[in-house]
Amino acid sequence: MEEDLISKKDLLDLTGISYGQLYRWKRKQLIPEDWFIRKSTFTGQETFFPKKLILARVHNILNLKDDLSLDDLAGKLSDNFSFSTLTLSAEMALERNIVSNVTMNKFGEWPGVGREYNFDQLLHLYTVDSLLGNGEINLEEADLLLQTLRLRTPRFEGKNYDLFFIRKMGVSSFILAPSPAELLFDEGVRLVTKVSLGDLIEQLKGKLT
C-alpha cells in the first residue's frame, strides 16, 4: 500500500499558491525538510509530497497567515512542545468544533481529568467524531476505537502512524500501525477506511492556533 502522494505541481494547481510562496514557507520551517520527496519519474526527478498532510499544513499557512508573521506561524506549528502541555475544556472543544455535542456528550467523560483535555486526549475524541461524521463507524464502534487509542497510542509516541478499521463477517477490528504501511489481509476482510493520524493532528493544531 503506498503512501499516498501529490506532486509539485499538482499542489501548486490545487492550492493556488505559488513556487516562491512554497520555497519561502521552506525556508522558514513552516513545511518540514522531510515532506520534499525527491522520485524518479518519465521526466526525471520530481518534488512529491505526503498529499493529505500537505494539504492540510498548506490549509492552516493560509488561513492564519494573515494573523502571525511567517516566524511566528513556524513556531505555532512546528512547536509541539506547545501543543503537548496545552489543555482545553468540553466547552471550548466544542466552540472550536473540535468534536460535536454527540461526541463529547457519549464519550467526553475522561477517567481522572475531569472536562479538561491534553491534546493526545482531544485528539482521540477528534478522531472519534471524525469517523462517526463520516458514517464510517457506528456508536459501538466508536467506544472500541476511542479504547485502541487510549491504550495502544502511547507507543508511538513522536512517529506517524495510520489507523486502519476492518471488518469481517461483521466483526470490527482496528490496528495502528507506522506510516508508511503495508498491510496484508485474509481473504474475507473488507478494509472500511485507512486514516493517517498525522494528517489529523495537522488538521487538530489548525483548529488550536
Contents of the next structure:
Amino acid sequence: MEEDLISKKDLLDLTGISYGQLYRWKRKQLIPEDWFIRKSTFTGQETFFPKKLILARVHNILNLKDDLSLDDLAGKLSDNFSFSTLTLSAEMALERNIVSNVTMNKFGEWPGVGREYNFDQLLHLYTVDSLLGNGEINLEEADLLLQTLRLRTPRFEGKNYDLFFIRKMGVSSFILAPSPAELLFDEGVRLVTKVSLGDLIEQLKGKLT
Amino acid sequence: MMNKNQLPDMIISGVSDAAGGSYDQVIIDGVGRIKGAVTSRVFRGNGNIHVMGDLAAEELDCNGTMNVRGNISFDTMRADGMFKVKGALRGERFNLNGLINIQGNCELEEFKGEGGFTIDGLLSAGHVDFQLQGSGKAREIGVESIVILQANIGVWSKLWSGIFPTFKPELVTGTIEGDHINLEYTTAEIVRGNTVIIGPGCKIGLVEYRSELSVHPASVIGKEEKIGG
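What's the form predicted in complex with the partner chain like, now that we've got the form predicted on its own?
Full assembly next; the chain just shown is listed first.
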C-alpha cells in the first residue's frame, strides 16, 4: 500500500516552516524518527513524511508553541502518557467538538464509569462519531464498532492500527489490523471505509490541547 | 531520581579500571577504563579514557583521548584532543578543539570549535560554527545556521595535507539543509537554505535557496535554483 506521502520540500512550502525549525523539532522529539522516510528520487535521496500525520503534527506544534516551551510540547505530543492520565467530562467533549450530541446520547453511557472519559474512550467515541458523521455506518454498526474497539484495541498496546469496514451481501464487519496493513478481499466485498487510527489520534490530540 | 548529594565520586589518578554506575563527579587523570555505562553530574578527564558503555553527564570536560563504546549525552562538553564515539552524540553545547569521530547521529543545539570531525550519521544542530583544520565529514547536515570556515593553516599542515588527505581542511557531505548557510571549502551534493553564502573552494552539485545566494567566483556550482516566492 502506497501511503500518502509528502516530500520535505513540499511540506516546507505548504506550512511555511523552515529547515531549521524542522530539524529543531526533530531534535526535541516533537516529530518521531520513523516519520522520516528516505526514498531515492531522480534528484537523489529525498525525505518524505506520512502526509496526514505530519501536517496535523506541524499544525499542532505551530498552534501550541507560543504558549509552551518546546520541551513541554514534546511531553505533550510525542508520548501518549500525558494523555493517558487525562480525563474529560461529557460536557467538555461536546464543547470541544470531539463527539457530537447524537453519539454522546447514544453511546456516552460507558459501563462502569460515569460521564468522565479517558483518552482511549474518547478516541473510541471520536472514531465512531467521525464514521457516523460521514454517513458510512449506521447506528447499529456504530454500536458494534464501539464494542469491537473496546474489546480488541488493548491488544495493540499503543501501536498504530488501521480500521477496515467492509460489507458483503448486506452483512457488515469491522477488521482491525496493525498498520501499515494491506488486506485483499474477494470480489463480493465492498470496502466501505478504511481509517488509520494514527491519524485520528493525531487529530484528537489537536482538539484536546 | 536519586538525591544528587548521596552519589559518590569516582577519582582515578594513574592507571585503573572502574565499574560503571551513577556518580556525582568522575575525575580521571591518567589512563582510566570504565567497564560499563556511567552517569555523572560532572565528568572530567585528562589523559586516556575508555568508556565501554554509554556516557551521560551534565558537564563534560576532556583533555586527551577518549573512546566511548556507546552513546554519549551531556548538557555542555568541552573537549580538547581526539575523541571516538561508537554510538550517537546528543547534547546542548559542544565545544571541540581537536578531532572527533562519531559513528551515529550527532544532535546538538550549539556546536563550536576548531579541528575536524567525522560523523557517519546526521549532524543536526541549532548553530554550527566550526573552523576546519582537518577534514570535516558528515552524511547529512540539518541546521538553523551553519558557518564553516577554513582555519588559517601554516606551511606544515599544507605539506601534511598533500601527503595525508585526512588532514585536508575541507568539509565533505551529502546534503546540507538550513536557514542560514555560510560555507568555505565544502564539497556537497545538495545545499538547501534560506540565505546561502558560498565562499571559496566549494564544489556543490545543486544549490536551492529561498531568499539570497552569493557565490565566490572560485567556487563551482552545478545548478542554482531559487524556490518559493
